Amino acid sequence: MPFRAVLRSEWTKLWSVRSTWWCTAIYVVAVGASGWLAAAGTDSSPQAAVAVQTALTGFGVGQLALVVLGVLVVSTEFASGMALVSLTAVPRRTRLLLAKTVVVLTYCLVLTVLLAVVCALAARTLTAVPGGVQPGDPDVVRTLLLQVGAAGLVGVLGVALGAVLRSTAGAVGIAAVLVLVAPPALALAGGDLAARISQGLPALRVGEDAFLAVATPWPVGMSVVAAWAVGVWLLGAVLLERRDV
């Protein structure tokens, strides 16, 4: 089967299940509503990038919906027995996993681009900034692109965990700990060791939600998230090839 046909099949499966719509609704509400509330609660900001970062606060929690979606794309097929049908149609297992990853990555990127624009509009409309929030401001554009990239990588991490564990509960639980629970716990714990561990977790925080993670420079943060996503995905691909259905 041509790879394009596999992509079409996976895209159809993604939008034919209710879980996708639920994850989408939760993500939109968590990010969009939080963005407008955060911007409305911030009377002024010294810089446009800071105002936009404040409006992006909802991504810290909303990204969990992307992780859940990525996990479900893989784990539900093994739970329902549909994986056998999929692998019969596409015997090359890594190819099938790649198609699922591309579909989820595309979904995460497109939806996050739209929500990032909504949050930027909230900052521009509701927060007073010297000179205003200009769409062409390099710092603003970089902030938005970082958030979009991080959201895409989190979706890939969800797919990877689903492939490694094949258990919805187990994969979602571990993902929640990695991106949502452990970072604030370690940040609150304090100490150099806790800070270093927190910085090594896949929890890039572009928004102004410092309680959620120890701060890291954005190149380091993106590198860590990418390393987790790619590393776990490669492990999932190897296990998918070696294990029985």
Contents of the next structure:
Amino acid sequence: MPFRAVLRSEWTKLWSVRSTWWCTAIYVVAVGASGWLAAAGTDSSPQAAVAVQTALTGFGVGQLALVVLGVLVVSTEFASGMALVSLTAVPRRTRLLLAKTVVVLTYCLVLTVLLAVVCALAARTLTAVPGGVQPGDPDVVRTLLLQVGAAGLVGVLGVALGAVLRSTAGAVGIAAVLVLVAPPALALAGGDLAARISQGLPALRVGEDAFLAVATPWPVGMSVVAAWAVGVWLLGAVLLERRDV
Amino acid sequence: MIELAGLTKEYGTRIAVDDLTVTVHPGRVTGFLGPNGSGKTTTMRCVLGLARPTSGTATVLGQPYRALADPMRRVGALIDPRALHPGRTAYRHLLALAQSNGLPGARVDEVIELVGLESVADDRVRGFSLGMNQRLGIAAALLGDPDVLLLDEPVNGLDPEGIRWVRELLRDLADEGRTVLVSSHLMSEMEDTADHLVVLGRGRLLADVPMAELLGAHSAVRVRTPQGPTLADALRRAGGRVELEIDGALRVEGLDLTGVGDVAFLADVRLHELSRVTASLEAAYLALTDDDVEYRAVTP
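Follow the form predicted on its own with the form predicted together with its partner chain, if you could.
Below: every chain and molecule of the assembly, starting with the one above.
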């Protein structure tokens, strides 16, 4: 049972349910439309990277669709009982979870690359920047790559939460609190401690910035999101191996 | 071959399977019987590595299930026919399963045709009846052309034609030398299908016997005579257990046809009827599980 075979199977599963198409449509519309509107509403910008960052705004909320997709890929297996069949076909459970993760990660990365390019084109076309938005500008490229990386990580976080909680409502709820509600709420609450906690949560990111949260330099922010994704994933893998189905 | 050795599964303080040691052999259909809650499904889950035994072991083809390199080619299983993503079509469901074990896509079409779901293969399973789900589950179990089959209540929800089809399918699979373990609470079904029975009650093994032996042990001789009391005395002296039936005939256990006939001849008794009463599986099963029904309706 080569890993490639399990990957193919999970790819088929991903695209044979409607929720994937819904999440894709919501993500594309949220990111593409808001990006285009944000770029159109910004007449000029001092720097190319800032103009691109503005056009990426839609990723802030749009990424929730990726979290939901990641959760669903695992939680619907348990909600429907399909996990019985899947784990009978692929009894090496961590391998199954890894295949799901790779499939979701690939989906998030490919889709986000396409959308990031669209948003960069919007900024280039609609926002006046001295010297224009050049595709080779290292600041622009870094902003776009960070966006792609952050989107991949929240997808993995979704899969991981699905594996830990097994319940769609529970995992989506916790994910929303972790990435969307708690970081800005704590930032607004004020105080050093609240700000520190806010920085330690996996807030959705737009390019180099935490979305609606206490600002963190991008290496810190990305490390925090990555640590959450990997940490919860490992917990999910251990629980999946140990628990009965 | 499926081997259980001291298999025990506890859920909290409840013992679902209690020290079960059974070997299920290839080449015959083994019926897995027991009242609801007697541990049949839990046992199957342990065999498939879905539940971890509290103690003891379960192996398939000499290995723990989770160690099998290509499980679907070795073992086919149907645990819960409703265990499907409702939004996926039957074809995609089977295709994803086939792909996970590197089985060719053409095999999906074969099993769909085998179970007779061609006309609904591209429908989402949300609208399927229980019988259609059963057929889909059986298709999934057969995908890898496995050596061992475990089917939990596969005829539940099937129409009479479907039940006959499953019965013939199981018989053919066993005749091809495969190991077939099939659970059911439909005892009449088992009587026609199984060669061997494993009977559970409250998680414990009650019987592991050939079907014929179980039925034989609970069969009796029916004898009708105008000299009932004389014959009954003679039969009791010969070691038989005699009961008077409602129509005046005698029901004799512990002696076979020849024995009853000889006793009657020696006692100079005329016989109007001498016949064997084969116990139904239902009766034999009820006798076995009488003390072991976990959920019994209380008769007021």
